[in-house]
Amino acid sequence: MGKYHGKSTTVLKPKTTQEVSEIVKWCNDRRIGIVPQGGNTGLVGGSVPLRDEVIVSLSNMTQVRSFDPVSGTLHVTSLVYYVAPHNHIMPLDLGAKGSCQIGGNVSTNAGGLRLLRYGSLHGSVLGLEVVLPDGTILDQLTTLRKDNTGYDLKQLFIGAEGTLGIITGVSILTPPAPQASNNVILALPRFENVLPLYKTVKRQLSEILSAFEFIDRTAYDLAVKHGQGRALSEGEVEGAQCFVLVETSGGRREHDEEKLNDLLESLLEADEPLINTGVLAQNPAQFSSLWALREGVTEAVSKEGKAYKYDISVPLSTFKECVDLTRERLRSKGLLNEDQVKAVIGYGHVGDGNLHLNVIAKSYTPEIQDALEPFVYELVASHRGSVSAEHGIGAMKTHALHYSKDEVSIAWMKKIKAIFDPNGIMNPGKVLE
């Protein structure tokens, strides 16, 4: 996005946990700030040095320590495609899966496309190895599914964005790879149909449902415009206000296809249809092309212009309202035109209430920024939502944390930070102001 420019003169690339420990202890003794870096795919400046801190890159720590094919437990320091030959998959699927690292994923509690099926990392991560701010190595790299012996300390580091320590090892539960996967894209005449459609799909597909993705019409048209694929013909998209991509993952193809066909038939033949039409993937190439359209929205946005990205959690029923009110806000300020704001789009993960609200501008300007903030954050707060659903707080949203967390919560977060990092060396300027 080109929004953040780091300021640092030193990058260190340790290869072992012991080397990380020695670096952190040396920096702590001298009150030198540290910024941990993984794949550098974050969107909120969480891995960007702001005050000439020392960068500790974990890019050399890519070893798979062990894998248990029976329990599906993987010991890793980097997100790698190690488990595929063992017929397992990682429990999260991200747009940045080719370059992100598991330590960064855990540090930001990354969500992704299939959280609906596999849950968040707070449940998938079984154990962590963390280098604390004084250099101490906290070894909680357990593979146990059940362990009720005292406080579950690992949870403090999941989503802490490197402000409490550096994650150097992860024990994560990997689910068995599905034996059959399929998807269908559905065109809806109005947004109001998304919620009843979600209920219907959950009821009919039940255990094989793995993703339910929402794309508004503007986002769909943008993806098609910039070559991310065309899932439906021009006739099929006519009259559609938004689209839904449904994915299934199960153990037997015939069973799953029967369920999907029954779903599509019942939706199309309903007295008051929730959809205009739908296209079921007929082969692996079409399956990939449907996902390429959804995952290609992000690339299409970057090709169209400069993006103001808001990764928010709000009730599903308010997705369209949030997009529409933001668009009207910009129009009322005289900013919605080809020379300033080109488009306002919404897409995201319906299964976990995560809306990606993107404002696409010709360039970043103070006028657009002032029109959007704190307006968007106040809008989210009015729905008791979250200003960061899966990207984290980083440097970008420290000022907005109070829209999602009350004074008591923030005060206790600061106390926890002070206990772990009294010298304030760990990723300064991130999460907490």
Contents of the next structure:
Number of protein chains: 2
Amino acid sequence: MGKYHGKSTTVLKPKTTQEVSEIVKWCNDRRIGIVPQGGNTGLVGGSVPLRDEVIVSLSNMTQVRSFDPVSGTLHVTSLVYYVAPHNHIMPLDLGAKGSCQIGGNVSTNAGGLRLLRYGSLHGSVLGLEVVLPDGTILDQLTTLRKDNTGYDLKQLFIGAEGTLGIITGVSILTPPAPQASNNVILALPRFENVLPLYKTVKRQLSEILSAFEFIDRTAYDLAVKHGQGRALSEGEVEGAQCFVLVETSGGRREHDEEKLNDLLESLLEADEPLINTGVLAQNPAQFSSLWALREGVTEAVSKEGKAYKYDISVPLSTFKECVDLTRERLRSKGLLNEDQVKAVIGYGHVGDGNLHLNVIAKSYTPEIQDALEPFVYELVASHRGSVSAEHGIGAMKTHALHYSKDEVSIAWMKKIKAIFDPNGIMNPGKVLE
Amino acid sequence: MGKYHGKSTTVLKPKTTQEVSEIVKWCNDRRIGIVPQGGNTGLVGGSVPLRDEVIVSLSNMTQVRSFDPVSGTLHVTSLVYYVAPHNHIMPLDLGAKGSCQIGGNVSTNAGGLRLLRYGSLHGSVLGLEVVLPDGTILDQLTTLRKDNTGYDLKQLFIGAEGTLGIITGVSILTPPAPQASNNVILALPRFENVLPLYKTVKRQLSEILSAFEFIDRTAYDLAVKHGQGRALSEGEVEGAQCFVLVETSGGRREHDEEKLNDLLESLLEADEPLINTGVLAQNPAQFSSLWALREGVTEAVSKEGKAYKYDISVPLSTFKECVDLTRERLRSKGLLNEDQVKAVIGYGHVGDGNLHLNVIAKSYTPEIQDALEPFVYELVASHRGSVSAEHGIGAMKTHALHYSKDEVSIAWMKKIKAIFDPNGIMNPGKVLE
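Return the form predicted together with another copy of the chain of this protein as a structure block, the form predicted alone having already been given.
Below: every chain and molecule of the assembly, starting with the one above.
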């Protein structure tokens, strides 16, 4: 988003863990700051230098060390991404999947579209190799699914955004590729129907449910305006307050289709239907175009204007309220018009309680910024939510950390940082102020 | 197993987190050791005092604080176990489920029979409340599925066996209860068939596979001898070198049965069958009796004699070799006879790489002990395995920790212990020597 620019003069591209270790030790001895960089696809400035740090790019470390087709355990150096080994898939699916890298994904605890099904990286990462800030190599690169021998130190590096060390190796559990995937888009008359719908869908689709994505009407219209959304006709969209995209992934196509058909039928034939209409993908092209509608929202936002992006976790029941209150706030400040804030939209992962709240402006201005912050963070805190569900803290949200973490927790984070990185050379200015 | 006895004079049973905090602070100020105790069902002496520690029993803290039926998030005080709220289930299933407690489960990172399906507690625990060794209450009791705001400190307490603090609150993701469960027992002519069988079963049952349990012939015979195993006839068992119990859990009975029937048929009709025979449970009673065969092994072992229990993670392909080499070792020492070691058996969770290696003796003797240790640990280390897959380190395996963790890791564990518990009052003598 072009928000952060450092003054680094040096980018180093080590090829081995040993080289990373030597670089880090050299920098540590001289108190030189380091910014580890993976695919550099983050959204909160976590991989961008703030001053004159040395950038350690891991782009030359892209080796698959081993893969066990029985257990599905994949062991790679830091940066390999999106291998599809022997009919297995990565347990996460991100918008940036073409260019992000696995070491960065782990460092930022990336979630994405498959979290509902495959869980978080804290569960699927089996082992890590990390170069600590003094150059020591911490080898926790087990490929064991079960290992209860003391503290699970590797967990500290998952989501630490490179502030505690540089991840140089990952072993990760990859699930078998589903034999069949399908999806359906549902148009809902009221937001209030989303939760009952989610319960119904969970009950009926059970273990084959792999995504349950929410798009509000404004976001939908925006996606259509910018070229997505041919799946539903004008008539079908009429009267819809929001939309839900449901995806299934399973082991046998005919069973999955039967479940999905039965679901749609029971939804449409209910006495008080939760949905106005629903369109089931009939072929791979339609499957992709339904996903394009959801994934196209991000692109549409960029085309429409400058976006203030809030990636928050709040209780499912408050998704709409959070969007509405933010819009009201901007309206009450006289900022909701074509020349200032053009739209406030909500979309995201209902299954994970993760709402993407986007405020689309003609340009970034201090007035809008002041109207939004700390307003949005206070709103999140009032629901005991997270000010950063997925994107992390990076450089952008260090000042907002206290809305989601209490004093005791932040004090302990600082103690952890201090013992691993007493000289503060690792990704300085990120996560903790 | 009666191996550890302390000399505690005092058991305290606090009712609130605040009371736990006051007790811990009082003890810390006076340098008095504390042993936190949940259901006291551990197998490695982790919840037993070694000297004169104060026992802090959490048996009076058994409150369900909240449950969200939409997300499946359950929020409890330390000890509640095995609630089945609103058609959801706990994401773990242990032999000790009648008497163990959730705070203890989290402290020991318990795994159990459902790990294959629902993953480890590092993924399913959403939040923890922990009383730290100075009495501070660390509130990480979020119920959010996604929260990327800094270091995930709570992960350190999962599996720390009470050495870093006392867990007083847990929020955990509970999966929806399956609508249908079924199982089948398969008799295999050769151990070598287990891995190809596992691959076939994973491919065919896909997302409905919920257990894949291995029992070697000696373990099977022992279970039958002690009253289990009516499921297979003598003829069906003949020529079997080992057995596999496969369980499915899914959303629709007829689909699941079709998949399981198709699997059995294709296995039996293959040109070179991987199995001799298989028996599919036809009703709930038979379902239970197949499970009783697997779960009855533990009971049979107790009835047969004194057991040296090794709970190890090793590559799946080495399960049999580990059992055979251990038996050979005892034979070569002249210890394999009715008066010393009666049997060496292997069973466990193939899906997780977790082998239960049990050596059943007439009585515990130093000769057997010396023949087994460090032999077994060295064997595990040679495969880069874990000397404790599930049971933890406790008091029993502190000396064996180095077989699974290198010097750097152990040094960092000690640093973590030192900052959280500088006076060493929390469960002294456990995990770290």
